[in-house]
Amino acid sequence: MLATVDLNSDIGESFGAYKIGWDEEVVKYVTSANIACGVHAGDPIVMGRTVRLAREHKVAIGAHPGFPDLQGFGRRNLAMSPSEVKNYVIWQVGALWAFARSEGVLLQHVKPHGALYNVAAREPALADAIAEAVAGIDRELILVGLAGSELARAGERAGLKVASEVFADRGYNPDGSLVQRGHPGSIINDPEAVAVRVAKMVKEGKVAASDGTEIPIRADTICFHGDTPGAVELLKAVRGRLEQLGAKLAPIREFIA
């Protein structure tokens, strides 16, 4: 039998008049969730929806924070200090707890968004900072990042529990990081392929780079980009495949120590 492993999704990221992602589709098969707080995407009434959805669907939540950049859905690296990026994700973190409160569930996690997240994966002073800010709200919270990554290293020297994350449907480089959007090869949305992949990473710790290597990876939890076309049929690929191997699927606060 495989180790057991997260399935989580970007959802919650509607907001206004605006609807984008295929949340209620998506919520059926993971078993953690990232809710925008408001600040690349969403908004209260979203949060709060979104929220519900995961909790009739017995779907673990985290809060997804983000660099204040609705234009640009939080994909465009701002120049931000360590001690605004700090306060910006106690800020959002605080009011996505303060839904799952209202809503009598817990907050499992924190993920940071798009250029926050992968910034924090390079930069050590950014990836220190949303640790402190994790750490300063609850201790329990489990960080999500990149595998082998800053980010995850720094949620260690916090003293967090950490999850190491993989993305699905994401290319990565030879050194690990993922391949920037727009670029060849930055998205796979083939579901067999897909499913071919992740599987590999689970069994083998292992993923194919841009460059046709092989790098070592550590998957905890795997992401599944809710605004990807075709998000829907890649988690059915991807959940039907580590069904069938043996795996299994749980929230990340049931087995990450």
Contents of the next structure:
4 protein chains.
Amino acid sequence: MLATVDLNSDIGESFGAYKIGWDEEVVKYVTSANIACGVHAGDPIVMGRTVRLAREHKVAIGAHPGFPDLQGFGRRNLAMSPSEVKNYVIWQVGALWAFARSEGVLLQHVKPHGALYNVAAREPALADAIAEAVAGIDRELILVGLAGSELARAGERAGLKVASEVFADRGYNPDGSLVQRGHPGSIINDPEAVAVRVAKMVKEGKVAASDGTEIPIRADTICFHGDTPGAVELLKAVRGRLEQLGAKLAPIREFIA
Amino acid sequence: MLATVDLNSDIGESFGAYKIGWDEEVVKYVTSANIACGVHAGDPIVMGRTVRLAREHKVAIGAHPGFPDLQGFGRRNLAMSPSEVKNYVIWQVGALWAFARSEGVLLQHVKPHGALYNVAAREPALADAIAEAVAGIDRELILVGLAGSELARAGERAGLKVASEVFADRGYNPDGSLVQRGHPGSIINDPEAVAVRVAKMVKEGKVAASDGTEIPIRADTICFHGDTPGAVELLKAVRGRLEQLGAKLAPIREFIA
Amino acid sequence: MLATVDLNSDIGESFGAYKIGWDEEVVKYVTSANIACGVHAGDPIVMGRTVRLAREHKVAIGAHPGFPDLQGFGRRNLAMSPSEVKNYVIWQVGALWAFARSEGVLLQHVKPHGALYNVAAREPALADAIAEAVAGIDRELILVGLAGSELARAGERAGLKVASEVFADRGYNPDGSLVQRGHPGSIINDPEAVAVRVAKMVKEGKVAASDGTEIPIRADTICFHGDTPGAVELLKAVRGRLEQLGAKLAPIREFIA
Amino acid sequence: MLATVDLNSDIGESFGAYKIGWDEEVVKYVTSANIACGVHAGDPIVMGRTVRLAREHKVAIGAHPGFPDLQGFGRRNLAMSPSEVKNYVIWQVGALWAFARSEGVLLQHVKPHGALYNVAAREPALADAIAEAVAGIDRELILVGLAGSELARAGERAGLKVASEVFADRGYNPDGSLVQRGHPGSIINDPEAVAVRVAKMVKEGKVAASDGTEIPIRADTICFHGDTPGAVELLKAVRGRLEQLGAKLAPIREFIA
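Switch from the form predicted alone to the form predicted in complex with a further copy of the same chain and print that structure.
Every component of the complex follows; first up is the chain already shown.
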């Protein structure tokens, strides 16, 4: 068996004089990058630079829209209506699309960021708003959402290709949702344990949930956080393990139907 | 002789709970609309609504990028480098493009707003930055700039179609620049005088400058401000006069080569 | 019996080129004004101008802090921690304090705005954060909160003087909370009915709840919205009625113990 | 001879998830700190934390107001009118004042940041606007400006105590202005040369200008940038040299008349 999987990371989250992340390192190891759109993070100068960086490393790019909350880095929920969310997603995807176009690359996907990602995983109306925003711009764009989430279902309803995302270093509840940050088992720190989990997700389509049971999970793309210490090391370790196992690493557009 | 000319106005400048302008009236009389992109004015909700409004009235739309200065409404100069300006224009044009695409209409043109418009009329490096931003997104986009300005020249250098803009109610210096606001003769208040000036610009390609001499001027599109009292009346009066004279009113894409 | 009551309204909510409300009219009829602090609405230029306007009309002033969400006018909930809320309130109250000081007037009170007001009425931790922010700046500041709310209790816990606020034109649930906007009975439109309700609140300390029962309510200050059509008329009508009934109208600092 | 001098640095410039500078190190060696006010940098959470940090190290604090341009870190000129600048300074100083008050410390000074500092050094109308903003809040606040600048003169006109600031590692033109960044001699890189220059400024009131001549300079406070590599080392070296020479290091309020 030869599984194909995408490795993704959020990059382009710097802002003005403020630098976050090790984008120059991260792009060496991922196959897709989620680029902030100047709303929860990033700015136009950073966006241009980041699209060029991704292009140079032949990394596929996606828009990473978030809530308009720079001070909170898009990690706090903001009580927007579905219609407001839809318009904010159109705005951000369009902005990144223009940078892609300016640099001669195609926008591959859209993945919501932070609190918007989390709320869209649970609330169908917001998930539909995001999916409709994306579909209205370009039906060829791939929507990336948490495996088994409302966002993934909304993407299908909107006629979009959907990529199921898993997290390398996060614990899962028996229902397939992520163990909340701060709770026991929410983060897997041991790199070897992470590598073993990822291998199982990719090759067997299963992950051990927090209660010890194995649950099915679809892993089209694996998310790595680029702004935490040790992130690049973890990414390299997992990538190495996957290659060793014979998995093929490729941007999602090369294998998502 | 049958001249063709475009009438344009800035719309979509409301923001959140804040309403500016009489967009619903203005779109009845213009042939093109410049829509704010959520940076110096406008927000994603307003952008979506405004693109729909323009579509319903068959008014061609353009992006109206400005400096990131909402409190100053984009009217204060901000000392950005050409590279910064270029990226900010890409961001804004892309954002509006996505709304156009979502609503099934084509983006016709790009016209910088306020202080960005003024500085781009004078400074070749900033003018080139704007023109290159536009050309990098789509060479079919028309760049709108002050007649005879550096921006118009930059558009030609970048291989773009350029529309020369004139102002219905502003005074002109003998060198073709606008009389600065606040100076004598900067604003023509008498609607009849405005109508006569516009008719001369469109039919003869001439305007009386502040020193009484007649100077040549190319009028592809005439700008009306939609947020001043009496604006709609002025627009209706000028439109009536032009139709009476046999001028054809059409969006710039229908006649700019 | 001679009741004393304060009439308050939100003013200073304009921003840059954007004008909201009829501040010049409203200040003629209220005894206290809540002034936006440049975060959910208002800007420094508006703040200075509004403090001068209130001073000229001998209207007492208060800071009106809100969530950092200008596009949403502070009306959408933002999931901030109590510590974040505390710091955001300190920031805003300090900013308005400086304008008061510059104009030679004393800051009388602090009243949270919009979604922050609503969430502080229900959640003790956020209510305490606000009360502690105010108490840390100046223990003489009066905290204004919904009558019977968690915010009113938090003010007392923090050792602040608290003013209980009622709404002239809003319906009340039997538990003393406001009928949610959009639900039947949330808004009382008939000016005569509003005047009768207000008179009862001020003179008898009672209001008819949505189920017809009379509930006790403490009315130190009555809120009027200055940005809705008919607001000034309603304010004048209620003010007239109260004066007719012999109620004394005065800023809260003149009668709150 | 026993000169007294203050050492200052900008701190509190982080924003949300974005960290800038080595504030925890810098506060060990300076006697005064300029704290960003949440406009060109900083946010309310950072402001509270930074005021506490300064208090713990017995470092005097000042407000560091700048242009409302977070993306440009307040380093780009924004064409504000004197009246606009005045109100923006009031807003920012008041905000920081409230944090000082909450933490039980006194605000010592106000020093404009970046482009606002530079423009206020040259333009009397903007300098007066800043000085009047400060004087209107509290006449005991010390205004910090470039030695010999328009801002220093404006402070005197407004009846404020003024501290003349010198830069440890910047070159000076013969007229006492700073050699523009990017020009030869704008930055002194050699720590030993910096220490020698500073010693001469403090003990003799002189500095070697870019043309080799010695010019008089008044050094009440010496600025160190905390966000550049090697900044802390430079600060320690200069501090050591000054102590060795018998200079007394103290916050400006202890010696400015």
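Predicted, not measured: the structure shown is a model, and the values here were computed from it. Residue numbers count along the first chain shown, from 1. In this text, the rigid core denotes the largest set of C-alpha atoms whose superposition between the two forms falls within 1.5 Å.
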{"item": "Per-residue C-alpha change between these two forms, V232, threshold 2 Å, rigid core fit", "value": "no"}
{"item": "Large Cα shift (2 Å or above) at E150 between these two forms, core-fitted", "value": "no"}
{"item": "Shift of R170 between these two forms at or above 2 Å (CA, core fit)", "value": "yes"}
